Amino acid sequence: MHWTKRIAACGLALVAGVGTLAVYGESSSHDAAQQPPAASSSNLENWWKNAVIYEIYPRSFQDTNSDGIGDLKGITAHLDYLERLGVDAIWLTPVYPSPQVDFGYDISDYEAIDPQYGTMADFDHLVAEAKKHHIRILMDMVMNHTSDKHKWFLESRSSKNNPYRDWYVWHDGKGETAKEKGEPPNNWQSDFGHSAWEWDGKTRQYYYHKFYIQQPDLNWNNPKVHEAFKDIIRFWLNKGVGGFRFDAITTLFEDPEMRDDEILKDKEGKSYLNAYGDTALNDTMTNNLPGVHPVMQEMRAVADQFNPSVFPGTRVFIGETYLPNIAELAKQYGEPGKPEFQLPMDTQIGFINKLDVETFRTRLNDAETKLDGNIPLLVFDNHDNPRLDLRYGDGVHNEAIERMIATILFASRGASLFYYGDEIGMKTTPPTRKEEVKDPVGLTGWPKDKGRDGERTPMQWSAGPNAGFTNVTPWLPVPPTYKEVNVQAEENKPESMLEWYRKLIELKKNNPALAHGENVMLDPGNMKVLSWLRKGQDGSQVVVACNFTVEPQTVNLTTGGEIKGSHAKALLTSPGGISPASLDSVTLPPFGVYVGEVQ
């Protein structure tokens, strides 16, 4: 949910309880190369060390109860579709009760299930599915923040001396008198347009919020947070959840001094205004302060003493963390004895925005080199970001560009986490009108900023009523794409969006090279095409070459000496193919993609 770097700008089944919807589906008998390995320690241990994971944003998946609302039971019925196309845990942004001021990410309880999504009963029933699927289900666990209408906030607003008053962070006003509030404590900004302080007239102080007003920021200070979020931590992983996206984690601290945070100031010196007519600050007195780092060492500590027995294999903490630079995201790891997360998301790659060779070539080798060895975690999307075709898009090439943006994603070394929708191609699809805005940034924001319904509207299954997401009205408008944009009209057809997906996934899982080998850059000082080279401990190696470019480039991938032979065997190449006679002359069409093991 952190907002500060988004970019304003088969078969078919009947679902128990759908009546005629039909939800697209298939079979999970598949070629034997696709199916997991064999269970073992060692496996289970380091699953997460080349997973393939799985964002879905539930309210758009898939509605099974004519709601208009995708639901915990719709995820269900697509369990299949995802395990063949090679996913290995599905983060599932919240699904817990929430007023839905942000549509999840302001919880009102921690330890339930919204019933717009179902019922426990239904939550419990996809965990032991998706299992039977070998894939794990990921929570969003939201520590920044809850919404104002959790017990803990209604209790702290109640007054001054009540027990919970101390889990949140309340303060007095500038010149308050028994008549006036007085201004608020400093100059800190909400992320979401204005001040970040709610005066509340019946204790008389403010309260901090990052996010919205119905989003109070919770008080990391008081160790009683601490044990509360342990706790539910504990619950989650007894129903058997595979581990954790934690939501704005580098947001849990704010300035002790609360000193103002600093104005920006363009080109010429002057301070501007943001999307929301706003001073422009920065944010550096409420965002990445070192408290974060024990936080998270105490819960992850909590998760590596849970009892593997009631559902082996490593839980995973994956961090929302958008920060400055390389040296900032390796602290995210944690240190020796004090581990934090597996997989802090590698930001500075996906939301570069632009196709600068020299920028991926930094970043990816940054990842590479200057990680202390951990493993990098790259994402490209999410539902808080435009999606690939309006950030990487020209509007005239956008396939070919996303295919080459999936291809860095799944043949680099890592883990991957991709976006629901993604692998068919869905586009944004942002509203054209101020009345049929949801997103209550897009209100705030209108028109500089639209908001994020454009990224957030349902899957596309098939080219039937409202793409097969639901048989009624859905939440938000199902985009005009879908008559060719859709599972089903994808589904088996090799130059498909989808087949290229799978093609990629598989090739990550299950080539050596590109499960576990090392990244090594190539040509570096090529503007044009970025290329790099997969060594794997068996000694194999796979070269991919991206074009970057609208014209056709020709690229020599033999010098330097990393490449211990001149001829390849293409793996995945554009549509079209590419049949290079030697790898000191590849030709890659515009925005080309080629991925070769060398011989």
Second form
Amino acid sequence: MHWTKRIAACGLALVAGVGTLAVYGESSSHDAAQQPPAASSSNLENWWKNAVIYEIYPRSFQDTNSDGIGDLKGITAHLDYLERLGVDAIWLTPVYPSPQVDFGYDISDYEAIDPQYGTMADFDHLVAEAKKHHIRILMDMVMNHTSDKHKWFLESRSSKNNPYRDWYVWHDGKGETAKEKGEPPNNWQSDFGHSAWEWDGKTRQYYYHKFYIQQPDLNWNNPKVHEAFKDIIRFWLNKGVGGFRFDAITTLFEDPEMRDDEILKDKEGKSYLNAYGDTALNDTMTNNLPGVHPVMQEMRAVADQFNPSVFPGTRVFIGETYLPNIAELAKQYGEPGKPEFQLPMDTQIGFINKLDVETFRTRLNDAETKLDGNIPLLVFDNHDNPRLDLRYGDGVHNEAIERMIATILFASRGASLFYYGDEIGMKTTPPTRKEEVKDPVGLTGWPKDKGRDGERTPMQWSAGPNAGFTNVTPWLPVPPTYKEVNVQAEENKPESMLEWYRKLIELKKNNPALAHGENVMLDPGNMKVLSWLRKGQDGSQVVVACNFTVEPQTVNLTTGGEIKGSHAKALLTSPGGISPASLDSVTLPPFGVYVGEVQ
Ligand code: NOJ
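Having seen the form predicted alone, can you show the form predicted together with 1-deoxynojirimycin?
Next comes the full complex, this chain leading.
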């Protein structure tokens, strides 16, 4: 399954961090002069292991040139905010030149910046300023497809003999004659609805597109495509980026025998229609084929061998890896001597989309025990799915539930990725009329699937005009919630969502048990409260408990995890406070959270 499994209905000076992170922007010789070598090299190598990564949808973050669209200068302008939040790296969704059919995921030039977002000088400035704020910039790397306006595809479609013909996936139609185009080669469907094959009248063949018609798939059986992307990766590494998020990476290859995808059936054995009105298919012939592993090994070798004097430290590879189970996720890390991703996204946990204690416990435990000691990357939200309120909220306790989700995100072992605006509690705000829809997914899927506009609305900076995002009409409307839900209103307000995020992140960085400690599930038979223990290497222990129900719950946190004491010092609790006399009886309010250091 791919990401379209969406719900249609729907100023911390980091004490430990300052000394080590300060070396990040400097050259290696400078590091040697100013830092104890052991500390700096360990941090440069290991920064990603408990990293806090922030996804920015640049179109919606901050407009600085009054066109209603966010831009790179807008991101640079908010680096102080991001540093204070505790962000280690920013994943930028695509800012390359693009016809913007899929808002940047249709790239027409991989080595330039779309003028809508600024210039290459703006980009260089962003990277340089981000370094000063100890923040790395991660680029979105879209290798599955290009825009149909990319020069490679323009060449490819110009004639069957063109040297670029074999850069894309072309195929004859079924039953084609000199007059008739015939049927598409098989039943494969686009993730965005309807056939994945588009007829090209000029050269009389179909081309394959896993996504929009304007996003033709590249042919990864062609070694020249590999070489082209290695060059692109080197280009951005040379600019000092800290790594990449690989888009739709599981879809690089298709079944070489071109077999039909299987038709999905309901319990009665009947096929059914998806939100686009197509017969629902299992996409096993076009998703998660094994060829992707050697490709990622090749790309990773490029990054690992990259000249460290340009950019010291580990360049991280994040994967957009929607996979069916933990065993498939484990494969994404690669094999000994053949690494692939350091951080393939664990979408098993973040997209459960239901507050089910048992499922959370099992999957968090799987991430701890079934990834061969690799680091999990937890993620609950992104630009393709409704925000937390719509997927986990009950409409009454949304804020408490969002705090709980944030706690699972940051207080579990591993790296944490979150989406701009979640830290202030932004809500999904889908269009109410088809005429307002910008995302073509919403146009095709309306009204069953309203598309992704609802989670891409402008960042809410203040209660001023357009929430401080722009001084003209924004490209998507600002949600009405902005009067209360905004950065300015939440700054320095101890019980705000923003402060909750800051405290959790501060703990993740500075508390030894929460930074890297092992995760051990507590009270494993409890179906109402999810609780776990973090065990630091220094012997410190932290307990975390989350009440998944609307009733208060009392839980015994001394069961199941070799807890070294019966009392705890509260590190963070739901607003109102929780102060248990002993860990064997902790009472949590509805959807309440308790984080305490065992004494
Ligand atoms: C996944 C991206 O996150 C999504 O926004 C995009 O539409 C598809 N891949 C196609 O690139």
